[in-house]
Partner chain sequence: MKSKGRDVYMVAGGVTKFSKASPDMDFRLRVKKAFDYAMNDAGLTLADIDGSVASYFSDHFQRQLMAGIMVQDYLGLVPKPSKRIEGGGATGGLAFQAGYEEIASGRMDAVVVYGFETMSHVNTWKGNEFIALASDTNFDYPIGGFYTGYYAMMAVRHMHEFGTTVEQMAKVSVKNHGNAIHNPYAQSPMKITVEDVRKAPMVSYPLTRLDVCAMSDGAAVAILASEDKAFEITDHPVLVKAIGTGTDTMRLSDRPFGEVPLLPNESPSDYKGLKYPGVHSFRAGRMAAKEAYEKAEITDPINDLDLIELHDAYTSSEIQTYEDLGLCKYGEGGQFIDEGKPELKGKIPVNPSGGLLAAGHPVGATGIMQAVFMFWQLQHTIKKHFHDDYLQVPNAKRGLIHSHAGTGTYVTVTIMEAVK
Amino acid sequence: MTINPNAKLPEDESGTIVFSTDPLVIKYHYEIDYIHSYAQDSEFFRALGKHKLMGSKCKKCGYVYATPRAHCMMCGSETEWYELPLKGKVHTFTTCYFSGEEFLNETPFNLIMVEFEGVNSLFMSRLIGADTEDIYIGMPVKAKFRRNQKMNVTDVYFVPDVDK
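Could the structure of this chain by itself be given in the form predicted together with its partner chain?
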């Protein structure tokens, strides 16, 4: 047992950024690394490295999804993996001049929703190689893949399909 009435917290050189004193406003930093599992959707992300787009097809009702989901929202049954075509059309689009902080340095960028022949739902992605005024609804686009995967959905993006 140690009773020491002269005990002191050590002082250090770290300080706090103060934005204002009345009211007292300070900078508070917060950061976190998640251990994030793609779980039942993992195959989609792995397949991007093989230059494949994997969607889901309902085993029971046949509904075809352009994004993965292990169970069908129409009937609740299990789905199976389904290889999507790599060519589609612009269903709608925008060009973002601002964004959330993480993507600000990438602006302006185009977002599109892609429709694929014979698929019941859409796929959201980036479109590069075209300006706002070049893009139109119905525009043919094709998927391209990053060489060095980031293991996220940006491993696939779309460019204008000029072969059409």
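Positions refer to the first chain, counted from 1. These numbers were taken from a predicted model, which means no experiment stands behind them. C-alpha atoms forming the largest set that superposes within 1.5 Å between two forms make up the rigid core. What changes on going to the form predicted alone:
The block above covers the form predicted together with its partner chain; next, return the form predicted alone.
Just the single chain follows, nothing else.
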């Protein structure tokens, strides 16, 4: 049995950065490794590395989605993978002046909803290579892919599809 009224917790020389005292606001480092499964959407992310866009198509009613979907929203049946065209047109767009931390340094940037021929829903992505004032509804665009895949939806982006 030990009784030590002079016992102390171990300490180092690091301190706490205090931004204000009323209310008390401090800097606290927070970091986490997150292991995430794409589960049924895995094929979509693997295909990005092959420079393909994979949507889904209902086996029963034929509705085509520009995004991965296990079941049809129209009839509830199972879907199958469907390779999307790499060219489409701008259905609508917006310019983002604020963003989550990952993209904050890239603001402002343009987000578009891409409309593909023969596909019933839209695909959201970034558009680069065009100033906001040059983007228009119906603008032809084509998909491009990052050279170094990050297994992220941002591995694909769009650029204007213009003849050189």
